[in-house]
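Single chain ahead, by itself, as structure tokens, in the form predicted on its own.
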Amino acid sequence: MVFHSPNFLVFLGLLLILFVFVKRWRLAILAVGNIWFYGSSGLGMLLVFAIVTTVVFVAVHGMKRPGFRWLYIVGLAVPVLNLVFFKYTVLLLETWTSLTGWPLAPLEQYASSLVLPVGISFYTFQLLAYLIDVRRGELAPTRSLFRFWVFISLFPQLIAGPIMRGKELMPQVDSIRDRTIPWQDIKYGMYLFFIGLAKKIWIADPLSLEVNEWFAQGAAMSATDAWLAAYGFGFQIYFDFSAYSDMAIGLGWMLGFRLIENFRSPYISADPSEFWRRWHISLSRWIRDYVYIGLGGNRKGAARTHLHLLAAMLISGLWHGAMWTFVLWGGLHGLLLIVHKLTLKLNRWQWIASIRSSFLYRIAAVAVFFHIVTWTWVFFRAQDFGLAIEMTQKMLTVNWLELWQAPLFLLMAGLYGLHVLEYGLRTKEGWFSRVWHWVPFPIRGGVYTAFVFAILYMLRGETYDFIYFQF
């Protein structure tokens, strides 16, 4: 079941109705729904989920009891273990095959008929958090198994994030019985749900089919078009997963809960620290907690900091995909933090800190970054590294009079000022709010009115999973 289709929306409006009318049964009516939605996708699908979940949740209980201290490895592994299995056993064997040359055609063809289980990477990183976080006694675990079910099968973020902490929605859990969830709440939620929906199927969904066709011209795309499907994809997988991360926190907010930010307008970024600060939050954070400091961070001088650096950012290209242009993908941006924080020094200078504070320097640094995250772009989404490469090598010779001359440039550059747009919107929310109720309610129950029939109207048509789902 996904977000943007109309058996979720009845799913959905039967479930509130429940959950807010029938407050004390709210912890099983989720725990329901739960069950419900991700049950969907397949019964095998749930029952991992559900074994892999009671393993982690014996292995948080047993670890600190003597002589049970191996029950820790068991919680990383099981988890871990599941997500190879799943999501990297066709790499592995092709890699063993490159490299070895004994080809092992059973087994691969065995692997190939496997189902990827939809989330499976969101609650792996949400499983190992909690695991480690009680490890470390940063966190209390919960003694029911069914209250824990209900945090890490919660529907709204379970396919696709944000990745939640222990510490952050658990007690949210624990309390949502008693809370009261105000009319003013569930219109902030409808808001966010349906400002993703749009996005969803107005613009990443469009734009997905333009981007695929320019991909699959291959090696014998322009340079042209080499950077509008370059641009094209960037854009399309912004509006596609913060789409589905606006639905997922006004879905949220509709049930009583917080979930964290997990974009802030990324392309505006101006260096690629900044960016990792406002693309996928959730993640950044987990890599950067869980990997980067949990390696050592910046504790063992210059030279081991920048390793780890590299190391987490490898891993966090190896978690979103099981091709290697995927964990090229994070070493280029492994090496994009490690240079800016090399540069960082350069600010010894006064007159350097000076220019890099300057309005001006920030819009062309904004600029030069966003173009470098775009190429960045082309290995995350390339079929191989060979088109990967073929298209770098034309994006370097572009002629950008030409580029910027062409037709469908119109739109990346307007897709981009709605990215601004949308950060001034989001950023000055409550001063908008404010202005748009002084717009008498019949004007605006009709806005509301064309809006939801506008995009009802085009989920009659196709729709697209979307991206992040595959990972």
Contents of the next structure:
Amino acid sequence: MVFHSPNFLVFLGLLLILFVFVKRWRLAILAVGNIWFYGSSGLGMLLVFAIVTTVVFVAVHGMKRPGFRWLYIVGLAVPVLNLVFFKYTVLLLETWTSLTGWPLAPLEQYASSLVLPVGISFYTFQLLAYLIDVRRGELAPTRSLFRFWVFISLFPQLIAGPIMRGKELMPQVDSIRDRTIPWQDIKYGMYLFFIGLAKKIWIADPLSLEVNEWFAQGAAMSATDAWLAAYGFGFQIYFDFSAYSDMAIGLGWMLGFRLIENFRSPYISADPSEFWRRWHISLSRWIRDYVYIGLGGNRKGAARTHLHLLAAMLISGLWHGAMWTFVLWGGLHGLLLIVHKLTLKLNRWQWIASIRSSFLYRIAAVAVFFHIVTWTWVFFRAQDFGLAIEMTQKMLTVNWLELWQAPLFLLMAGLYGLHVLEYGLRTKEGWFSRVWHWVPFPIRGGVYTAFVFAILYMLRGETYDFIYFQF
Amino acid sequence: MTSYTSNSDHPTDDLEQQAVVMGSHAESDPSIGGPIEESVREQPLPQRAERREEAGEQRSKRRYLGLGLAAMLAILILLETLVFRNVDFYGYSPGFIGQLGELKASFAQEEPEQIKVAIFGDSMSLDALRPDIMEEEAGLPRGTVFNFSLSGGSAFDMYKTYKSYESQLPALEHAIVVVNEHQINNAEAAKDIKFKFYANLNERLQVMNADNYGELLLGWAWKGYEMREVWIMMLDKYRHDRDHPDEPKQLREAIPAYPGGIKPLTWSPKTDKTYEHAVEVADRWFDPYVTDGVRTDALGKLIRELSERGVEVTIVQIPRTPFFEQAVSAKYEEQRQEYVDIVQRFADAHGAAFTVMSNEGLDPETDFRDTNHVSTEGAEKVSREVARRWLGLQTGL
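Could the form predicted together with the partner chain be shown next, to go alongside the form predicted on its own?
Next comes the full complex, this chain leading.
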């Protein structure tokens, strides 16, 4: 059930009414609502999700008892194997065949018939985080499977994050029955939800049509088109995924939950380290806490630190999809992080540090790094290595003057402007809100109405899935 | 719950000063996922939020009444009443819903108390049964026959059209209900834009399933949403007319009215009169064929309610080309028999006559504009035939 479908809006309306007015049964309402929400994707998927959740719940409680520590391994293995089975079987079989030359045709046929359960990558990471946090002693496990289900399947963040942790969300689940949800929070949630909807409908979806056409040209595309395709996809994926996150966070506000922010205008980053603190924040901190630190973090020397960083980013790439292009994309970002870390050592020379802290340097660094990130998106989006490499070669030989004169370059510049504008709007939300409320309410009402109809106009009866649903 | 700083009317305002990155790890390397300075929208953990609840409650109540949203609601209600639930609005653009406005405008030109014969049907009867010819043939005064047929009209649309005008037809004596197989095919009933326009909650519940409940429920409450395809098309036409003043206008300047009902169509492309096209139409009508549902129920209700009112009901199937009949028999004979049985059952139950008119005497070349719609010449013949058989002799008007 996508957030911008009529089924979801009716579901949300009914759930909100019950949720706000029947406080006593809030947990039950959420539990059933989550089942309805996820079950609408398929009862088989729901069953798989429920089984994996139950196994992890049992493991969480059992592993503390003497003689049952092996349950920790079971709790880790079941969700991971579930993810590997549904998401990576085809990739593993294809890789096996290409490496050994021994085809496993019947298995490949079976694997290609598997349907990827919706949100499997997200709930797997959330379950693992819960298990590991309990194991590390950072979280006291809930004794109620019912509450655990509400936590893990909380519908706003179930399909595409933000990936929440037990210590953040579980206390909110526990206290939800007694919480008063003020009208302001519902209003703010609606604001975020509609901002997300507008980003999706007005920007990401129309852009996807252009981007698909560019990439469909394959090797025939020109150097200018290669850059435009890469820019376009970079903006498409940002506006699409951040739209989903805005909507999820907005839904959280409406229901009295605080979900963490997932994006903070990532394309204004001046280096890869900053980028990963602004892009898909909930995933990058998961990778940091459970992979990077799990491997040893920066405590085992510089070489190992870099290795851990690379490994973490390779896993992050693989998480995004069952294709080696995703792994390469992760690897590229890993290398960028390592190079950036190494260049930080130059800061011991005062004059370099002072240049780096200047405004002009930041502007230049943002421009350069934005183009590097844009280039990496080619590996994320291209159908295969071959195309990604060809696009890279073309991008390297582009005539920049020609690119800047391309009519669609203006569109890309406009989208970047919008991105910066969003940053300004988001960082000064309170100020904008105060100014907005000086406008007489009938005009505000008129603007809201126009906004709603503009969304309907752009929607035109079509709904496209969010890109991150496939992950 | 969150409270707000004294000058703020935004829930995250005071978090800007107190932002914390939840879950940040003491040992973490800031390369990925670490804290950043301008973490403006980090939300508080509930404990902190709860502490603020008491302090902010009074102020919150006073400050945020949601007047802007209330104004939006008022505007939406006004738009619903004046625009989106008003058939006149749609009449400016031709189409399945626009024709409802045309029908209303055409009806407004008549003197309703003179209408004694009403025709209910689809585009086939719209084209084939011309009120002026029928009146002439039956020797009836002008204005006594009115054709309520709609393009794409299902049995549900026929019934709803009748209900819309029922109270305005005080002199109605005879109803000609023109039927064919697709009118009681319920397979795609819920997707029909006319169904959406007409259906009440009860009727929507009958066609609701796991895929369409949102569309049907939201559409019931909010016609502006449900009719979005129609008004978006109208808006596009408006923009086209504005941007291309030298081209023929796509949006009408007035709702057209035509004597005796909506204006019939008289032209089709040549390719529409081939066996291949007949097969295509037959597939559209029958694949899949589900006779159980709101459309079939509506046909039964239409015949019953007309009969109970004392109106004489004649159920007719208009002639189609031989190759259309051939296309239907070749693949869908069983379904056609099912349809005939259902209509016959309704006719028998209410003492109505049901006749499948033969295409003998009609020339497929000249009397049809496509496989199943008659041409102007064909309409002349069919109208006179229907008037002779059922109006001239039986109404005695």
